[in-house]
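Just one chain is shown here, as structure tokens, and it is the form predicted in complex with the partner chain.
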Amino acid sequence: MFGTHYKLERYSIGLAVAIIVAASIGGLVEIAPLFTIHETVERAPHMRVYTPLELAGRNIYIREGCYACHSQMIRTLSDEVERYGPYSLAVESQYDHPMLWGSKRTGPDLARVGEKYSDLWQSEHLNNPRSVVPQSIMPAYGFLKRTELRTTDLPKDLAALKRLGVPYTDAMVRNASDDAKGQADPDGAWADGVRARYGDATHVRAFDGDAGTVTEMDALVAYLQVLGHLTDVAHASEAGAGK
């Protein structure tokens, strides 16, 4: 064995090929099956997709690096289930390009934070966390409420995700900008279109408390309020397990 190696190390290309082979095996064995084995991801026939406003909020979540402090993955441990709700299933993030499971909990898990607090609490908290939780160490995001949301590019965002396999319809892609505005303005002209395309259960509200302009705060709160509510399979399987 050492004799062979003594010869191998005289050939740089040979060495390079051997390195690539040795370093490929593990990844191939562990990753390739995840795309082919059907049990990897549970089925959730009635799962809905993010609305354009929620998607914009998700992109703000990414932009601000909320994932550096917050996980979105409840592990199968009893104290986590008690604290945060039913453990996360793979299917719940099947439309998440990229996933935001996170690796550090400086703040609590957010996988099921949707509807835990009112819109008002959420926007106050983001605006200045210490006004509602005096000992919080979360940064203040005062600029969100002051910044108007850029909605013009949203059709392109939905189109890109559609190409990656997220089941957006052509009508959803076409109307993305208007739907974003409509979801934050319940009495406005576009609100009904949002309900028609994404379902009656969709939250159509003035998330930041002001129906006038669509701000980044609207988008982020809309996203937070839908976390854990795209499908209820996790609750269903918990009920099944309880029996």
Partner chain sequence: MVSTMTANERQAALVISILAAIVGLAMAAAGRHDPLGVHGAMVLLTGLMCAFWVIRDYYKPEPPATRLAAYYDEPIKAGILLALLWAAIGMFFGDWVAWLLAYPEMTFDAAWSSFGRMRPIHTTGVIFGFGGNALIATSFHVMQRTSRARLADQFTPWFVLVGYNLFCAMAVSGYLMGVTQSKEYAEPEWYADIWLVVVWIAYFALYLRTLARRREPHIYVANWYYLAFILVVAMLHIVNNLALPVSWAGAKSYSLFSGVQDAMVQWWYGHNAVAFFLTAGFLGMLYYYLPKRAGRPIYSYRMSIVGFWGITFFYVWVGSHHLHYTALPQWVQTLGMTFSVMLLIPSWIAAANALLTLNGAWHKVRDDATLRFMMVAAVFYGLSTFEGSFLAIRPVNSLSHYTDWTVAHVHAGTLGWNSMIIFGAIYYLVPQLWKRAHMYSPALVEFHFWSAIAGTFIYVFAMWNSGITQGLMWRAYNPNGTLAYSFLDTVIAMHPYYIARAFGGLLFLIGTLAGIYNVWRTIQAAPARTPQSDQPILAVAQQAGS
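Right, and the form predicted on its own of this protein, after the form predicted in complex with the partner chain?
Lone chain follows.
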């Protein structure tokens, strides 16, 4: 074996050709499926987009490195499906830039954590994890509730995602800042606008328990509470497979 390898190294042209062939095979294996991706990826025509507040929460989730300990990808293994719910489908992440799939789990997978716990539980867990999960090793994020959410950049965030193919309307982009405030203040002047643009099923409430100020805690809890609820295609697929 070693003799053949050493002989090959003596002939640079042959070695270069061998490298090109090996790289081409690897590239073909990775690239070829993309030509049929429209046939393999599920469709979710009624999937809704993130609201500005949920998007802000997602940005905070990424900023604080939550993805380093929590995956958002339920694999097809039976024990994972039994614990977390239907396995993740590619279409569920079509509006995620970047996607947060992975297998690193210092903490549980969060792909379907939305509405599993109350807003109060989520807020308290972020504020002091060990108050609700005594064995938790998660850092405390109490400062989120003391930090007012910056909303002025949200129209630019939505505009950038729109250019990437996320179907935000011009009205959604234009009203992003007000919609973020309105979603966390159900009795405020902007609450009705959020429902009109994103649907009546949109969660409009004081996520951190205080409607007076829109905080980063509001945003992060709003994001966590919508995970797994942008579309029901995974549950529909599971039901269809069970027939």
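Computed from a predicted structure; not experimentally measured. Note that the rigid core is defined as the largest set of C-alphas that superpose within 1.5 Å between two forms. Residue numbers count along the first chain shown, from 1.
- We note a C-alpha movement of 9.7 Å at Leu15 between the two forms, with the rigid core held in register.
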